[in-house]
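Next up: a single chain in structure tokens, the form predicted on its own.
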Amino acid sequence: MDKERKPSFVERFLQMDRRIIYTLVALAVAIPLLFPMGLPIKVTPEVRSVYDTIENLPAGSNILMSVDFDPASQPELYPMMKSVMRHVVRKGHKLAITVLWPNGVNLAAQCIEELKLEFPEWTNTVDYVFLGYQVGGAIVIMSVGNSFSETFPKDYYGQSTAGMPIIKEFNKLGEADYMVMFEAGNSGDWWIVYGTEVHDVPVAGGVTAVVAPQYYPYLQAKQLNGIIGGLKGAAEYEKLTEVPALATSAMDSQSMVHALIFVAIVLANIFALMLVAEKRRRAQEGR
């Protein structure tokens, strides 16, 4: 008799086809990306510190950026890199860009090309220099403390760096007024130990969410000026610059998926309790 009984609504819910759940998750991700919801984003002090420093530097200040990540970390770090770089360009600062991870070269080049479309007046060799990749890690950092042009005789585009107008005024780490490193690993430790501590340059870290906790001790020790952590940090920076982009819409998607998971867990527990009560009731009725 029990085998012939049709499953109850509670049982059918708990045996839901997983493809329905996958579809709901896909919709929760896709819809906010296509139609941003603009959910509120609270800016944390460590992100605001980076923004305020770049914002308050006199126009024409020297800023060094290090792109030390690869495509695996692109979803988190690329949006913040582009947002910070856009801010630097808007404020009219001079920018030198280095890369310690070989797979980060194309990401940095892509970001530069995208910003050149927004700011056609932004001029290579005058307003910025893309030094490119150099093998050596910490040795490269110590070397740029002496000279960019000696460490990178040619830039990413194959041009000699020695005669560039920007290099004449900004040719070593110690001449930087600020530095922002975008890190997916431990290269940031090298910049702090061998770079900023030696040359007394304020530095901020743009890092993945999983890496961020290891950098907070540096922040507390005032060896870091600020931290932009993960996708949320990138969205916070987009809010400060008033240019909502990929990180902002991605945070909407993340929030929607988290909400969906929360609702699913609550409903699953409610229906599980209902199923227990239903089985008890059938047992009492002799079924």
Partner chain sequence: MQFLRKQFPVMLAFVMGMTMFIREFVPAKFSERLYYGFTNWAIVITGFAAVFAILSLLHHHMNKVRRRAQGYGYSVITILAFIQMIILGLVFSVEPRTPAGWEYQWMFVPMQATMFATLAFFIASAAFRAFRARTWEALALLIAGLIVMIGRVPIGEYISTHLGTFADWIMNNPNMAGFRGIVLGVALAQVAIAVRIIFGIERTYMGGGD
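Moving from the form predicted on its own, what structure would you give for the form predicted in complex with its partner chain?
No partner chains or extra molecules come along with it, only the chain itself.
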């Protein structure tokens, strides 16, 4: 760049201070939350597949959920976990919950507490068992293939799991009729490899938007039964269960941020092209 020359508008735009972009993002998130627009939500087949499977299983079927995320992914995954769990409770299925990420334990506990307020008759040790966290990641999945009560001798609340009524019917991964795992990383791969492939239990993934593309090949290979991807997926599930909640209300914000980034990329490219043209013009003038 010519040092004596004052930078043109195009140049100044392209070297915009990051903080301006950050401010715009903050506004794009906050304004739609304060003034909702109610944009339409279309349900995708991969989310419907999860809903349909839970809906069509006979009441009392065994469902395993794994909470493999931590508070960082809470805004994205918590709404979908709650929505799916609510659906499972509403249908009267038996539910076992494991946690592979240590900081996910309290999130799962919180979700259970909130649902207990909605469904007071939902009984611990009979309708559900919250197995809590066990160290080991993939090894835990291999181990629950043998037995829940051996891998998790005590549940989250400190009760011995061995004698629980639910454990009598549902004591290992292979006895599950369906699995839904909530993933912020690649532990979903382990559930597919060591869970569904070994024990032949269909599995669905509730995943953050950033890791969702990683799971699409599994969907086509029918190793995954469905994907609930990010906040959008959660909003779709809320629409299907007809209980609009957090995810639905955040959809407008997400749309706005996507639109903002869209505009930023398009403008940055147009201005970059203009800069090239400008440089060429200056070079010609200089000659």
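In this text, rigid core is short for the largest set of C-alphas that superpose within 1.5 Å between two forms. None of these values were measured; they are calculated from a predicted model. Positions refer to the first chain, counted from 1.
After superposing the rigid core, the C-alpha of G38 moves by 2 Å or more between these two forms. Once you line up the core between these two forms, the Cα of A245 stays within less than 2 Å of where it was. Between-form comparison between these two forms gives a rotation of 26° for the smaller rigid part, taken against the larger part from C-alpha superpositions. The two forms, fitted on their core, place the C-alpha of E278 18.1 Å apart, compared between these two forms.
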